[in-house]
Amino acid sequence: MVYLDDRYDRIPSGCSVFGVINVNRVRFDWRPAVTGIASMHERSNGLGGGFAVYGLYPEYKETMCLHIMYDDKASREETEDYLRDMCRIIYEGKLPVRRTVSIFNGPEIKRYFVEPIHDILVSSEEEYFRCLTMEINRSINGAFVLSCGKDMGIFKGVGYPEDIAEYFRLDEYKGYIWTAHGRFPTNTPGWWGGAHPFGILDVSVVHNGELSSYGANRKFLRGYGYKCVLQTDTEVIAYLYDLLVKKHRLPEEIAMKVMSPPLWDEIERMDEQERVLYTSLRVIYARAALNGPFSVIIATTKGMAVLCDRLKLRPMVTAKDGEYFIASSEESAIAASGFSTANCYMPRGGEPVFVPLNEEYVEESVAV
């Protein structure tokens, strides 16, 4: 048996990441993601785990979604105060838990299907919740958006991931996009708050790793009104690609190679085109890119993301399967989540690998 003490603190091999998407949007139940990801226990040590499910709510996808987490009564009323001055609330209720012998006194988290109230919406629907999101992160104390996002919603908490999802009650969710993080937090604290996921938006990023950059880039970030208050690093990859993509109008493939760039002498290796473009995006986006060893898999409605730093000092491994695309830490956690390992890829450092959902919704769930 082991026994985790101070030593074991800064473990460099530690957290672990999975996705799994359907790229026809067919949705598929919990299993595969939390069998993968419970594969690799020992990745992690209870102190944080979480999962981000996309084709969440069919029900009310065009409407947007938010998860709320709540340290006490009075930052929920004071949270809830705030939306109804924002928002017009057309659902809300706690989110359903099943309390277990390992997680059994949870913080209050509520969700809220909310729409903006036109007459204030002075610039788009997303800014409009991107700020929103931002003034209650910042400004309430003890309230937490764990996620805002339209058909999509993340689950995370301090715990192992297999105990998040059934505390959760995950196996009562389908969706076409499942990511899962189990979380050996290095240098910050384990709390509700800190575990991964993290979103803004649609866009969600599980992480292994450390970003040595994380200064730099809060202060790039802080340039465009992005507040970073999670008190970790994995915070700001969620709002570069939020930026990158959704504000830059980037490619999703630029906006990883902005994030993870071309080292300078393979950039003087490529032909005149390419060297034009990849010195352009380092002098322009210097403060964007990402140092230090990281793995991550970034989610949106668009579709799935793997990036991994230029030395590839994290582990990373993709498969296709069918209509199936995985990424995870480790191959074994794919064939434990029953997919073949037969077309397993392992992408090279700073490599983007960005596999798109094709547009047309399916209603049809089936179970993998």
Given for the second form:
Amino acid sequence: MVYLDDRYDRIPSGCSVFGVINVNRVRFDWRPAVTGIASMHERSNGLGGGFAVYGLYPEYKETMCLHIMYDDKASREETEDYLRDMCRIIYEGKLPVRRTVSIFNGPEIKRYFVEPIHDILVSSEEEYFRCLTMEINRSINGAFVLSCGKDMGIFKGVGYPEDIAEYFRLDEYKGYIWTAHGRFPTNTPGWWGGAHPFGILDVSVVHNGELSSYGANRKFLRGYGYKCVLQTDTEVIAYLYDLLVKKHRLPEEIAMKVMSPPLWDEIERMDEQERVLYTSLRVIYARAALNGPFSVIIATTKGMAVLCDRLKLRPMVTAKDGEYFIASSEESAIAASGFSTANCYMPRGGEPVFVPLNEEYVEESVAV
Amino acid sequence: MIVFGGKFMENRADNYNNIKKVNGERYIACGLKTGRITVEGIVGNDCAAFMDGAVMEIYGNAQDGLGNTMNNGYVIVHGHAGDIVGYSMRGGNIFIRDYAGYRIGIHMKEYKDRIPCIVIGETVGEFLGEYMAGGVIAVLNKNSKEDPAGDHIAPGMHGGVIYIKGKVAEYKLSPQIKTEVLNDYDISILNNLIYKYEEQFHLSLSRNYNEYIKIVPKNSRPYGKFFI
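Starting from the form predicted alone shown above, please give the structure in the form predicted together with its partner chain.
Next comes the full complex, this chain leading.
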């Protein structure tokens, strides 16, 4: 992959994260997410922006959707040959983009709706596509899977997030969860694939901060078949959440407590039952704990999760406004996106906040 | 009384600014030396940073880094504030009506009569007064919450004083600090702060000083023998 262009080289500096969810699954348009993230323009430096949208393809919501980015024709042909071997492609086409003043030379990004070929389906469909994503990212030079999930999609690239939204024509989509990220790369290069959100299946992560535990987490994940090849620390959060919640079937709050565990002296002060639980979690998942400053918003088709590191070295503000729940790096972004900050709350360090989606599905969409 | 000069509260009509519809704009009143500025809305990060003598009144909430390295003047917040209020503050006063976030008054310092002061009406997060080297922090806890301050109070504190209303669990206190009973001098300072707080926000608070604890460092050089 070509990511070490001089232009995208390291520029030292915070990131901005923003997420909004309608708990009743009412699909809404791009405006809250884009105005929210755009109001935090100064937090990013134009080297990465992206959006994850859930409830994106209601007409294909039971079909796996892949967004794949290609550097060149050769990588596209190689990937498509591989995909045809592995899946039945129901639909394929270019992801529609709009060339803008600031973004005009993006890579080719294609969208595929696929079904597994059931004869070679060894375990679950999820495991099948998990492996497929990893395999494309790892072995095909120049191809990168932006997202691979049902009823969701990730749009990201190099640029300010509001420009990325314009480029990917997000005004034409609707969704019930929107997460957004403006990047200020610190330790890893700013390239199209390195922008946030990162996703594995329907889990997507936007992250502000850095993980000093990346090495340990990466080794832990390797034991479960996750291959970290994207040159960035954030991908481990997506893989860990996927592993803990989907494979190990931990409740979301417990999974977050694994990633941002209570300190030992806090555990000592807990009552017997909790002490046993958290001691076990820290021992079993010692290398799944995330260290360093971070605040993340994790979105899945089950809901939206908000997590900060234990010492709260990165900002996070949440607010509830009717059936909407909003999380943001800055309170002003919540106000800018048109929501009330009357019920605003700053989660404590390590405090897991999970906002589940309600089951019922309301078809009509409303503008915010 | 050393905490309040009283001089800065004068309304200087010749240099009066009112900014409305603020939402996330940063560095407002940064380095401002004179005058009075009124802001309506949510101010952005590092508001009143390096402020040096002006009076700033915020009708709304403040985000992170309010009064960063502030040198002199007044900041009055009619709402809550985010993390790291008064980071490395070396003079002036910050009044916050409601709660504030993590790391309030980290590395505050004082020199002779330049004594910075932060007053918070409700509660604060963890790491209150971390590495504090001087100045005054008062957590008034006006709603008498059970948990007025988060864990890890004043790690590395070696100067200044913190007043907190309400009970603070023993484990929250860092090894470098000790609690004391308020003496008459403390009460006069605290009374003055509460008076100013009431005046600013048109509230009235209880004056039961028995509910307050005073936090001071054990030693002016907590890490003096650390590297021997």
